[in-house]
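The form predicted alone is given below as one chain in structure tokens.
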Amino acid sequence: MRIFFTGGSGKAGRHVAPHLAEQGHHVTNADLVPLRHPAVADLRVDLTDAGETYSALAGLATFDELDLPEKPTYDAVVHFAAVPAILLTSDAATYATNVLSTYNVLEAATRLGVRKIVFASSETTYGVCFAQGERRPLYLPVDEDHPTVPEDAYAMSKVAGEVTARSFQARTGADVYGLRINNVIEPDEYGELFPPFLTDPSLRRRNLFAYIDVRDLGQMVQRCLEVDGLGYEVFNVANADMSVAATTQELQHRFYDGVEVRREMDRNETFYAIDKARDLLGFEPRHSWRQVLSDPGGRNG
């Protein structure tokens, strides 16, 4: 597939994009800055501007394709393009910038034929992650059907653009698919941030305790492009286990005394809801923390 990868040198993007290009991909890493990977072609475009992602989705991506016989066009669009959380400028920048570049991209998409598109949304959708104060989901584990009352800028745009999503999926009756991601680890991260989760679990409180290894992003993303025939869909994505040593059971009780629990849990699985995203798409996260850190706690394996 040739693909349209916004927001390709994020933190999460510079591992996903490679990754599909691994996977025999076309990868056009749209973006303000580049990422420099060989097999990724690189495109400054300011999402923002409705003009500049509407020229960049409808035209080249590299020299080689001007000896294609036609002008290529794009297959798939996976829109990870934003300002990544609270705090890093203003809240009405944040707002702004995210709501404005996801409707841009859907709309240049959609209007140049595009079926498959993939964005990124967020954990923080649910109003627990960037809450002020004390926070709790409504009951556990948390699914995509939970609702989605979020307080801060970050999470509010990432409702809008849901939203905006499902509005165009049903104008074009495309294949949009979102994705509520939840705190994303790279490989080298695990030996850095996750001891202090071992010993305290209160650091992970609002992560629901989850978390998803970049490369089953990647996964993720993959058997979206893959899967087709859905319509408009968001999933839950993070890994299986909690990113903690205590069991689900025992922080249950420490933290959710009172809430609600649907289903039983397994003693590791995760509070964070993957169901649908392994009943739908197929996916099955391969990565955790356990195979590179011991458990302090005796619980690892």
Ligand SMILES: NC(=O)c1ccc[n+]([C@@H]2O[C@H](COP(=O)([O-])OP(=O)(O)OC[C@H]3O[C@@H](n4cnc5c(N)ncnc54)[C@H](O)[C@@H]3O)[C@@H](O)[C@H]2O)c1
Contents of the next structure:
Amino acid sequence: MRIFFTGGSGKAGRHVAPHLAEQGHHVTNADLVPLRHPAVADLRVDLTDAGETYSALAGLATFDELDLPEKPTYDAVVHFAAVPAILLTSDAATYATNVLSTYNVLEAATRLGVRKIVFASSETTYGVCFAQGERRPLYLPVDEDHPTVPEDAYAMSKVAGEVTARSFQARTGADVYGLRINNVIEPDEYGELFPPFLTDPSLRRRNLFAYIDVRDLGQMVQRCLEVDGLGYEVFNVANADMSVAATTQELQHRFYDGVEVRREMDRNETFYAIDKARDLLGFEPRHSWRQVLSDPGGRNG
Ligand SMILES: NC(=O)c1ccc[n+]([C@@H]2O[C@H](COP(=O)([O-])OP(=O)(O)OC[C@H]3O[C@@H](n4cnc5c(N)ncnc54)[C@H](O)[C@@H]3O)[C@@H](O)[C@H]2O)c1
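Can I get the form predicted in complex with the ligand as well, since the one above is the form predicted alone?
All chains and molecules follow, beginning with the one already shown.
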């Protein structure tokens, strides 16, 4: 596939865009800054500018494409570009950047006839992550039916992105899949980040104790590109286990007393349900902190 990948220079994109290129796809990275990866074409685009976005998505990706008999078109868009949290800039700028860039990408892709769009939404849409004070989920495990009524500007921008995506999908019937991505972890982050998580699970309360290895996020995007015909869908994206050493039942007892539990859960199973991605896409996370670090309580399982 010829893929227009936005935000490919960022924390997640710099792994996922090259991963897609390794699978044999032609990947163009549309970002404010270049990735400079030999297998990925860079295009400097400000996606908050509708004209720039449309022009980039309609245009060539590399000089080599000049030698093709006809100008190629994109088969898929993967939209990752964003301000990825609160407190990086003002709330107003976070919201404006994310909502405008997502609208521009979706409109251009829709008008240019792209039939597969995968976009980054977020775990924060469930309202727990960036809530003032403590907010608990309404039920466990948190699946895609859980209400998305967040209080913060970043998560609001992601809810708005989902609503916009659903509406563009209604125009064309194309496949538009939104990824409610949990906290992204790069392979070299386990050694530094995880030891404190393992001894103090409360550090992970705002992420529902979950995480997603960026390599498994790459697999998820790949599965989204491979599975056609689902129309508009959103998917939780997390690893199968917790980012802490305590068991699921211990965490439930300590942090979620009184919260409805809708089904039995395995001892290390994530509270951030990935059943839908497993069922509809065949997603199966392969990476875990348990392959890298030893569990201080000896409770690996
Ligand atoms: N990192 C996480 O833990 C996490 C969790 C959930 C969801 N997400 C979402 O996943 C996506 C990727 O996150 P990330 O951590 O890689 O973020 P990042 O900030 O590392 O990367 C985002 C990229 O988008 C680019 N960008 C920003 N504004 C742009 C614009 N106007 N035009 C073009 N490019 C622009 C940036 O230059 C950057 O390279 C985002 O949509 C984010 O909201 C991330």
